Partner chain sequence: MRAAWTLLLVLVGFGLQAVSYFFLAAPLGVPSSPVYSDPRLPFAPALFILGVMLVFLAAVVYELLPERSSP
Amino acid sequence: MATRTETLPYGVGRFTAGWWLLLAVLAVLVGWGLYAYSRQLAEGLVVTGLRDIGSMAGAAWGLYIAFDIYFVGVSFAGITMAALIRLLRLEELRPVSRMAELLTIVALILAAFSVLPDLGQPVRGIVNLLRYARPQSPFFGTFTLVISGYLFASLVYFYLDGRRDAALLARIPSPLQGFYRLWAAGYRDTPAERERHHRTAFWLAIAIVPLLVTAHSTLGFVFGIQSGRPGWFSTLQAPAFVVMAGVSGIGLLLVIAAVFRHVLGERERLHEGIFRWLGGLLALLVLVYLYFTVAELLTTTYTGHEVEVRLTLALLNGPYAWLFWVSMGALVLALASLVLPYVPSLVPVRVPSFQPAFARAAGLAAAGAGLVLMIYRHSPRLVPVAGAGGPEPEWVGWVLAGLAVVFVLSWFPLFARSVVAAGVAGGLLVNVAAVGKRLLIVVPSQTHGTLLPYGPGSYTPTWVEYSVVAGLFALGTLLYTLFVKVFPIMEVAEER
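Any chance you could show this chain by itself in the form predicted together with its partner chain?
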């Protein structure tokens, strides 16, 4: 029988000063994002960098849609891992299962919230979607399959999967006992109930795997079947969306698993085998994505329509080149960092041309310079009229990108020694690449991809868009942080 001295596992119900500080910072960021959004609601989309394609030389979709795609992509990890663990009996990965499921739910909520600011009138948009939308359209499919199907399926899976732990925790006296009883809903962890849960989870996993491929493909088809928009019309769009979704999602899962391994001190449960497994899968997906990119670029530059070629050159050697090469570089560096732990120790892994301390200082300086530049260029006073921003001088981007590469290279000896560090680095780098690639999919095809006789345009997000996106990231972290204090982030061990 449980005694009063028994504590809830994995830090549940224990609120430290650091946790409160993190909560306060996140709450301030969410508040700032809400303030920025309130400005947009009050004054309209004119306070954003979004403009019409062609005549107003801008992009109608920008940061909001790019991050919508990014968040939907991140959601891939959770339910995929949960389903694969169930179907392929990957018991080794079970400790990250709940982290992944929660990541899916939070990411899908953020994805829904990313679309809303893109709509001038969000309430009208939602009501009209439910009232008039064509279910046959890929755009509607994105909402139904991703939001209703994918999110709802994830919630169901998450709820059912957590009943066992809720039942166990309901036996321990705590202020949350009532909540756990409600979640457990009569579950007692009998063999019959366990068997029933296994059966349900198996069938849910069977239903979810095709659903997630369809959901992510549908998002790709929103772009891929638009024949009038060079850069989007491509057979590879849907599969590339699925693969990139896996890349960003699994990358973020690696980072989250490492954070909990450190914060909770759970080195045995979150063992290196998990990082090895996820890192290997991530490396494979990165390779596939790089192959897709090469195939796509070769086709568009060799046989593409004139406008298609112009767009590709804008990516490779034009105004978007620095972002394109940063994204590609991040993917290649991520691949290298993930492979490094497997390089035989006889091969010395070091970059002798510079001192690591200098490289790290340079990297931090690059990050700081980038932040200052961004704040300066996008501060509210500087963007009173449409198009006042404009892209940064090309050399600034190249210098920052070069310093970032030096920064990453300086950590390579550490990545060679630790599979966890390599996983975290790979996870962070692929997410940088994912954000860059999402922006490159959404924006250049509007500013440089028109078939009508318009000149090239430009798009620069304003402080409103950056603030809303920062607020969304803070909201996601806040939801995650709050959840781990009321429910165990890993399955409670058998002995409990």
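Same protein, different form: I have the form predicted together with its partner chain, so give me the form predicted alone.
What follows is just the one chain, with no partners and no other molecules.
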């Protein structure tokens, strides 16, 4: 029996020292995030950088809402890719289907947890949602379609997709045999059952795709239909939300696929064709999003209202300029990274050699500049009142951005030779851009977009908000890491 237990595929049931170490680090980070949240519950939102708009020159929505949008966006690509793989019979992408489905479920859980700390009094917020909910409000649609309907549909699809593998693994004696039998629920993978299962999953996939587009468009409408808030009121909000959701989700899926390709040694199943396919789709979506951004900027600066123009200038060369250009630069660098593997075959260019020492030096310098930026922003001596507007260390942000660009450029020769490395770089860069863009959507319209005669405000997140967000990321990684030890992350091969 011991021998059969070891045959569980893809490292299921095998716990290495490295895995336990990772688990311990993630548990510590989750605990730190819980501690930070406990301080917020005990002392109130005053321990965060969140303040009232206008009268307190602050922002009522900040890091929590920005990451709520980010996590919901990440969830979009996961289940969408899984549904499209089934509907369009994209057999080449089948190995990443379950990774995508799990990414969706974990991201939706994190999105729900991101909203709770922003409420201040979560129980009161949930109760009032049930008491005073208005079905015509985009907020209502977001909570019902995204958090409830979307998550439920994803869980059902995930369960059905894993049922066959659960039935196969239930035949192997192991400590998890009872769990697999429970998941299989009598399924034996006969031809008739396989056909019925395929038909059910197919129609569920058809139902999921429009639900996803509607859900993400609704989230965009939360901002896009607020006519009294320059920067948010735009017809492009809904489609831009959907496109950026695809960008961040596919980028993260590329990174996850590369991690499992390396950790599990599955170079044949997770072959380069998958990275080429996903990288091409990601490059296309990045191009579409850049087009949306240029169109939005041209419209607001050419014919926009006075406040709209002022807000746009704050993004282009004001207090948010460094974050805006870092986000745009990350998108452009990601696009260049994804295209680079094809350049030598298209045009006769001589790609210089990769210099690891130079890349490490640039990376260390960028990390050092980032550390200085964090200390500068949160030092009581330099910023007398956290969140109430202190001297903005813009030059540190520009130095950090410049060093980060040098760091990425130093890896370009490697990207030109490896489609996997290019995909990972592109995936990481678009997620940096996605976080930046979510912050730029949420915050500047509150600090610089008010129509009432208030002066410009500011928003600086505190250690509490950073810790809660770090704890959420650790929680998501922890859930993903635990799952892959109890169930195969890829479909089990036929011979089993």
